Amino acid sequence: MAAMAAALRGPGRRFRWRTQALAGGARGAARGAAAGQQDYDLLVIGGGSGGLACAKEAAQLGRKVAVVDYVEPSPQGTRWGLGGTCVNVGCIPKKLMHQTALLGGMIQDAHHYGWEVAQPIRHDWRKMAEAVQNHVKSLNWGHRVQLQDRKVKYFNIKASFINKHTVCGIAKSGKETLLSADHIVIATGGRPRYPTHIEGALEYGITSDDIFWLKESPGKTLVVGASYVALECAGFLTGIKLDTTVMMRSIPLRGFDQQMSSLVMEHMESHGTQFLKGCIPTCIRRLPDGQLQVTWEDRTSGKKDTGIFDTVLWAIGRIPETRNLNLEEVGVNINPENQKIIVDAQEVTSVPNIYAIGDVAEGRPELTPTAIMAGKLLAQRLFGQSSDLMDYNNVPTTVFTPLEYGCVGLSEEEAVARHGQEHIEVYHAYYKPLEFTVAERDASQCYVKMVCLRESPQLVLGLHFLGPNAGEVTQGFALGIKCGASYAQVMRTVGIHPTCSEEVVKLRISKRSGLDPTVTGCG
């Protein structure tokens, strides 16, 4: 690598930013330098949502931009195209499979509304998977076209740093390419974590990198973990009538409001998802018939048990894609505990011309929309005379479990920790969506709460909504909270009737009052 970098230095050791195809290593670099090929204002490492947004914004501002992206196949061999986690193995396929499960529930409701539906209702995994994968591939192509339209150069290579302005990229064929730029943005995201200390975990388990690309149904599935990825996957698998069990070591949805998280889990349990609580897997073995025998231990009693499954899905967290970037070579600091890149408020790393955005950056929400906005704002600061910073406060999100959970702002626990119990007022309600009435659906877990400061005018600190279309409900109220809405202002907002979202503007009962928060009637 040092020889390659040296080959790029011109007379007087002044660095000249260039691109070279290194067919012959350092000598190839020297030949490329002599050829005087193109340079870049911005080089983005990572073709996910944040990286693409940053690259396209910089190109719109008239800069010469390149994107490098390479997907290392999963341990099970799954690979995909341009667009990152969200497009290929995250938000998009997840939401479509969630919708599949919701449709199954609606079909079951249909006879209550007079529809005659032939029984039994069957689901075809192969047909669903093909449709979802075809849509994902169309998005991959769309991203390629957008880059081309904006004259952003795309390289399908695995990049690592040579120095603070140069990376070396290796293609699948082994061909090496040197790329240099004034500014480099790291937007490599993360990948699912495997518990490699567990026998059989890597050989026989899959992750969210694989589940959406399976050609055949996963069958009876054990989901290990209690993250939003774990519960979302378990939710849609149960929804399409697959025998699904969640094995969780501790609490569900760590980092989210725990009252809401418990309600999410209660709803899933009451609708067919099985839970093994306080358990950890210790071994996976493949049986002669191809099924998987899983051994686990109950952490409380110490007793061991076994079960037979067709698929084991690991959903125990994610690790940032920083290990192969050669960051130590250029002095980019990372958090040694989680390998994430340390950045300041302007997304700058410890090296002034190198930046990091999205899931790879320390202290940032692992959410697609925040990465996209951070990428756009970074490009505008670098090339558009802007000084606007990304605001990571009051970022809304939704967990797409069977009963969706949308939230924005502080959880109740965070509000109490920050302001003290005596300074917090929580307004709440259990409600029944109109859609649940005729079909006689259970609405025991449909719940909404607003966390406010107790002192007038009672600034809204957080909103938590559990029910149908939670993402659609939360998005609108997120604007109000972002703008500093008070409880009084929310109460003066006229609701749209009959909707679930109107329950937010009808929150009159506080937890402190001790009154029954169950909504009755339209008032």
Given for the second form:
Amino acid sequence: MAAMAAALRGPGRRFRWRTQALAGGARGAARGAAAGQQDYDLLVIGGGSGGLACAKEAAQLGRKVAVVDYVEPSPQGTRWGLGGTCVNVGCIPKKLMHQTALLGGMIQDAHHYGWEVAQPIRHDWRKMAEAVQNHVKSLNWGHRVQLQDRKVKYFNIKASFINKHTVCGIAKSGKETLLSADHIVIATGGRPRYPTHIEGALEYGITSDDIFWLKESPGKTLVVGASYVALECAGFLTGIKLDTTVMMRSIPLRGFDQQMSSLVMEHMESHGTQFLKGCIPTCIRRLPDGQLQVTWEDRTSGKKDTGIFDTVLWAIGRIPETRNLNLEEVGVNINPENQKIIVDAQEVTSVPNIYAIGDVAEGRPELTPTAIMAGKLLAQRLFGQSSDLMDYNNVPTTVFTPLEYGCVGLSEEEAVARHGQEHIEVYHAYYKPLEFTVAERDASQCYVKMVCLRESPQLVLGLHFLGPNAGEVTQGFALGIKCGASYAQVMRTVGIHPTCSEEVVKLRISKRSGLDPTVTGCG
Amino acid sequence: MGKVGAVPNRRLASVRGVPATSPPGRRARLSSPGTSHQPSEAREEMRRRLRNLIEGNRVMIFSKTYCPHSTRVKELFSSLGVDYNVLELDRVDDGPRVQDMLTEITNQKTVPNIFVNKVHVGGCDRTFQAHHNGLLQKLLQESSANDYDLIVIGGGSGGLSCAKEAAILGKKVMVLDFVVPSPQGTSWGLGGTCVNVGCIPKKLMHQAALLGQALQDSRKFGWEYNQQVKHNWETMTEAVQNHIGSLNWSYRLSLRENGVAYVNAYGEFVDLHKIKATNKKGQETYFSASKFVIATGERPRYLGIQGDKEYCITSDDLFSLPYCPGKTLVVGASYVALECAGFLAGFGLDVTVMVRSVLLRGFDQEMAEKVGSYMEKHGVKFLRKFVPLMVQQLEKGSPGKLKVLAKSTEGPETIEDVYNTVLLAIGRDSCTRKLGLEKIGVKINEKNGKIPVNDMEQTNVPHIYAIGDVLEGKPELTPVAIKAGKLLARRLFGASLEKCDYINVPTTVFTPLEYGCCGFSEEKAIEVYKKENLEVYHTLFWPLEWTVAGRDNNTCYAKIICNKFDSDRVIGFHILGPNAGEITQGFAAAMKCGLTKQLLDDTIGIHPTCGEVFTTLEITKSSGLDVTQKGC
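Let's compare: the form predicted alone is above, so bring in the form predicted together with the partner chain.
Every chain and every other molecule in the complex is listed next, the one we just looked at coming first.
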């Protein structure tokens, strides 16, 4: 296919499989490349979800494509293979460890359902980690194979721009490679932020880059931050019976619906995760026995306190990987506040042949599937005569905390801010999953709410679901919202009994009514 | 006179008899003691019979065919357009005794003897007099005020939701519910099939089996505990039954809170507006209502072979079985059969399913076969194309031993085997044949006992409605019945016009690998739209949680059927995989909103879930491309 596409382009634009390995003359060669003929139609910097999707799609469309990917080891020395954050240090290992914790809950449930499981029940971190890591490695391999199958050239090099058509890549060995392309997509993602101003933070702390690759159990853990990464990690650590504390400065899950976020936290609190609210760490010291002594300050009282932990996990946010790309050199504008690359609706940066997708792009949801779709659509626009733009509205997502939280559309706060309290109707319910009954589980936080416009036909603006399998529940409704579902249409949908998701189509009680939203019985 | 009939609930009053008011509005002294020459038992029987007639009819005329006065009265009512019931004393064997009893009750010796709305009007002259002075009209108007505005027969999901909604709308409502014990003697409380012997216990036992699988998985995820894990049937059943008990109780409570009268008695029509309720002790009570809803549901069918009712159990019995069923033969391939077989096998029991023809009739057959093959791979044995001939008890016990003789549907071959339990799940029959429907002319489909209704759930008798599993051609699903019941009550007693929409009703089969669907099966879609007008997108997928657990790749499957000539609208949605029910629900809502393939493609997945597979469907069936996923 690639050959055919090349032939169609005519003799003036022949491919040159030119991967120059030059030590000193890189700049000179680059000038040559900039003069017109490029090595590739498309060069993607960053082999994560978005980058790979874009590269594969372009290759599918017959173009000559290269991907460069290089994982800078974390300060703790953790590194990984092709596939980016999601596969290696994000969604995939996170969900698997979440599943581990869920299985722990199921083992507890099992005896209510007649299973006789002898005590003691222990968890072996090594075994889990090895299984998870093996799966991740198989995915790394799969990505390599897919690139190969689609004739996408892959370079394990660290890239930076030389000019707007050329990047220079440095391999682990120090060898430099120059690559040029008509179009360059930046999809370098982000990495966890370290609070470098805190003494001991960098030396003794780990991040989500490391936690999934630990060979030994992290033991008693302090998670600093209240992002979804923080709460997810704290959730599964608690779930595998580790003593876990979350230290948060202000609110949980910033950007998410705050009522839901509070419930998520409340559920975690009632299931053993400890919370230090309104606190900020000030210093970490290593004790002679190897444990970490953390000092923190209570922001309201100003009091200092200390605690001893085996592991301190920073989950205070992520910073985009834009600093080593030499962007200023080629004139790619970034937002100086957050270092993200400024793009337009077509994902084009301030330099017309340079694009950015995924977590590095300013104002985009930091989610794998959005990056994938954005990458695909970009390739289709560049090479496939498509003009379809990525629609970043109503992107569904799910936070895999012990009680999962799925949402799509607007949070209640956002809906009120946009439309005004008097134009919003919120339907809600506290429900009890059937499986919780026999297992004698507490369902106090199982809650669903639908944020609608008040005026008929009551367009659905947002759906928020807290409960088991929230991700599975939310996906379909996200489509409904995409289709412009009204409250009435959702209510006309017949439920599937007995499921948790049927609670969504049975929402009758509005917040405004002040009625008790607790669901009882099947009716 | 004004107060007569103004009190809506006159059930007790009319049964016990109340002091007579002045004529012609005298109330019949139905149970007043009187002189009689008949033996007392026969007399009481006669009194009851007459009482039923008087109470069961808006207008009751005791007449003689040759009596001109009787004829005049009948003509009067006909001219008023009022239906009446007549007992011609000269045409019944015991006419004279009837007349005696009427005399005793009314102090009137002659015919015609007329009752309107349970009130004794008198003879011909008094009736005409009442007509002239307006009393008759008053009585007739009152006659629409029956004991109840609505009586619901059947306290299952649909009946209860309809009753509650009507009560919320301020109506006087009664629910009659009576569980006829199964041939094995199992019976249960309020709430119907779903709560007691359906969805609820089924899903809980399915969950128990899933937990068994989770236990196996958990070791792969690093959990360690003693290898010896056993399942205890009694512990599980007790927990499940406790939950059901609490639901029964909450239903009772909720009826009470909503002011719905609940009578644990078997309801049977004796007249258009009158129903006889027989309780466990055989006591009969009569209730009248302006409107009725039949929501009696269905019960499992038996084979009609030797030994079936004596030795076999059904889903009515399984969920409260006091002992582990042991080696089990499940007869049938309905969703009930496969669900039960699935969880039994999940507990480690030896399970065989005997299938006469296809699996999950009515469902997409490609999906059905995949459901079956997953079960087969996980230990359920299938005997295809066999039907049982005879079940014989070899040993009593809990469980005992049963010998089953079965015959091939394709030839003379017979097989026999020994099981501890034989569970019949070959279908369900509607409970409509003993409701007295023939007495009041409600038509049923003679073949299957189902009740045909119009799109307002109305039977051929205008004030009688039916909802739920007794309906002909409607999905037999709890949420459908609940919705239909609620909407019906709103139409009857509220200002609503909204009808129940039976299109695109989603459902899920809780087999070990769950199967969720909404809309058309592939077969049905081809039949309706023709193959060339359809595009089917499909893929196999491997849930993330299954990878580390080392569970089968290329087993979970997703498929959508699109109508090419309607913007690739999704007309069929099918998923086989974990949490299929949770996944399907939202897509069903989207289908209500006109889901198209393009919209699926434009929607962003939630990663990593199973549901996201529908946002990236690329391979069409017509392309013939391979959908299996290659190993890593």
